[in-house]
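Heads up, the chain below is alone and in the form predicted alone; it's given as structure tokens.
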Amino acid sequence: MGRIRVGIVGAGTIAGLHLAAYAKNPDVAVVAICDLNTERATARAAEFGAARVCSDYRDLVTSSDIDVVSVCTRNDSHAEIAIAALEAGKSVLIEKPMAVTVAEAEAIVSAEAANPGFVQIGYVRRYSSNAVTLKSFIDAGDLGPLYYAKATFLRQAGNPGGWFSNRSISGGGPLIDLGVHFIDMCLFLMDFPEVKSVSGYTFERLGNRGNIQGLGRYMTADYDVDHNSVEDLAGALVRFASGAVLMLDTSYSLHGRDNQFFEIYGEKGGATLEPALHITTERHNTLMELTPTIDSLTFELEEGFQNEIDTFVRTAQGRGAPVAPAMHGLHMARILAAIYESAESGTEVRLGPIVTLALPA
């Protein structure tokens, strides 16, 4: 095949990452960058080289010469224009979390199945070489059957304030914003299980945290210390068909500190994923400790950008089945959903598998 022509939406921060790992990959053409704010557009095409601008995102998703379609908007967004993609016959790799409900993935499920293109969600932790090498171990059964997961994702004061911290723009917090990288973990590591219950549990205390100097952190453009809609800390208890269990926490702002980590544990062994892989294991009637040589043991954002758009690319040139489909989104959806449900009425949320969904005619 000739080079895989990109269109991006968005042209913020994360579409920065897009764009530089497609400017390193030879089979990619970057044809047009879409923002409604042109002049961050304009900058954009100028520094990747793309052809052109606009500010409407259907004029760029129906452009005959687009093959594919990063999206990189606001979340609130994120299904409107991945299913109008879909229907323009355009694959497309949207940034995480695909949707904020579950109706919204639902109907982005239906238009990637009843059309040619396919979709990628941006779960960038899953293709740093810590996790691929976590991976081919529990695929070999190094670990046998996995049945408890532990993660935590905490900051400090890490609000980015502006949409982010806007319900009705980003549908939630930390849970929905950093949550959704160790749930996923969670799910991929253990092949999709089915959920059976969640028990959920959210804080609104600290708001964001704007008067705490002396800490670098990432902040919206539009950061407003008065303005803040979503949570401050949130946590979990999933429980699987399967028996196993996932307990999660994640902040924004809590006044402790930053602490990160991952943690699965199976039957002949667990591991250690962040901050850096680590494999516990037994042979022998000895417990043994194992660290993998590997370029790199924790994750890296670029190394992760890089993959999972390589990953994307080769799928748009028919090299590989799609690793991260929209059915991988719709079990995140109805998590989240299942969590703030369960925090807001105190009571676990039971879910049953999902049903097939039905194709427009």
Ligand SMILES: NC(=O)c1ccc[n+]([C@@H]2O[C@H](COP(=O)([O-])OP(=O)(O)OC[C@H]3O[C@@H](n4cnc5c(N)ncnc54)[C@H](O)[C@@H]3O)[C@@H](O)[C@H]2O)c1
The other form holds:
Amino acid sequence: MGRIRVGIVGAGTIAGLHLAAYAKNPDVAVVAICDLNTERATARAAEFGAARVCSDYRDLVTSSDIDVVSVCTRNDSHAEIAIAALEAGKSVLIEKPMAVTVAEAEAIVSAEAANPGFVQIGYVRRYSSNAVTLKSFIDAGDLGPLYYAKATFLRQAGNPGGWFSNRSISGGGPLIDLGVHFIDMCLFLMDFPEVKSVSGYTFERLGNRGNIQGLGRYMTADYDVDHNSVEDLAGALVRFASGAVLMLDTSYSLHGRDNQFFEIYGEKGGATLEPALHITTERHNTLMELTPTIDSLTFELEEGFQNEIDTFVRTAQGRGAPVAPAMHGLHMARILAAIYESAESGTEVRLGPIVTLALPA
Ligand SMILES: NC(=O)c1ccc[n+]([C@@H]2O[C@H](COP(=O)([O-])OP(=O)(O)OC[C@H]3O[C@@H](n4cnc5c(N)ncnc54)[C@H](O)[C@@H]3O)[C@@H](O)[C@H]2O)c1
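For comparison with the form predicted alone, would you give the structure of this protein in the form predicted in complex with the ligand?
The complete assembly is shown below, putting the previous chain first.
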């Protein structure tokens, strides 16, 4: 088949990574870029050689010369744009989090089911060599049944500001922004187990830390120290129907050092995925520490995005089944909503049974 013709909605930070990866895929032509800020769209189009720009996503998603759409806008607009694109017959790569509410996630699932296109959620960590390698060990049974995962994604110096710090747009703070990566990693490695209950907590104690001096950090263009309606710190204990448990904590603001790790434990072995892949196991009554010999043991942003985009393009060409369908985003939306509900109520929240989420073998 010919080249896959791509449209990008949202020309901000993450769109830069999508565009850089599309540019390296020989099966792709980026046709149009849309942003409410046309200057930004025009600059991106010039940088990556897109023929057209527009400011209304409807013009892009209904264009007959576009096959697939990357949705790279702020969280609250993912559902509206993705559904319009699916209804126009396109496939969509939707940045994480897929949606900010369960109702929006359900609407995307329905739109995917009712239309010819497919959804791929931008869970970029799944595509990194360290995760791909670990998943192959898990699928081969080397770690045995998995029963425990521990994930920490702590930032200390404040939220990025702008829409990230506005709950009505972002849907929340570090939990929905950063925690989502590691919740998905746990679901992915455990083959999308059913969730039985969650017990969550959030704190809003330090705010966005606009007072901090002498430390460079990412801030959005419309950063405003007086505006912040998201949590500083969130965490949860997630119980799966299998009996397995995930312990997670994540922050934007904290009196502590930035810290990022993901560990998962099974009956035959355990693994650290981040900061770097490492496997601990037992052979012949002897404990073994195994470090795989691969190009990169760590999560590499550029590699993750390249593999994510290449997978999306291959699937659009009909050369593989969808790997991160909307149902995975609905599962996530239910978990996130339950964690926020549990934090609010101070009690454990039980989740009802869900349909099978596992990918076809
Ligand atoms: N996968 C990752 O690791 C990762 C990392 C960062 C951000 N993200 C996700 O990417 C998305 C975008 O984040 P960002 O940091 O690029 O934000 P950003 O603010 O830098 O860019 C968003 C862009 O979308 C535009 N926009 C907003 N609403 C629009 C609409 N209705 N139509 C057209 N354009 C619109 C804005 O003008 C802006 O240029 C978010 O959902 C975020 O969670 C993912």
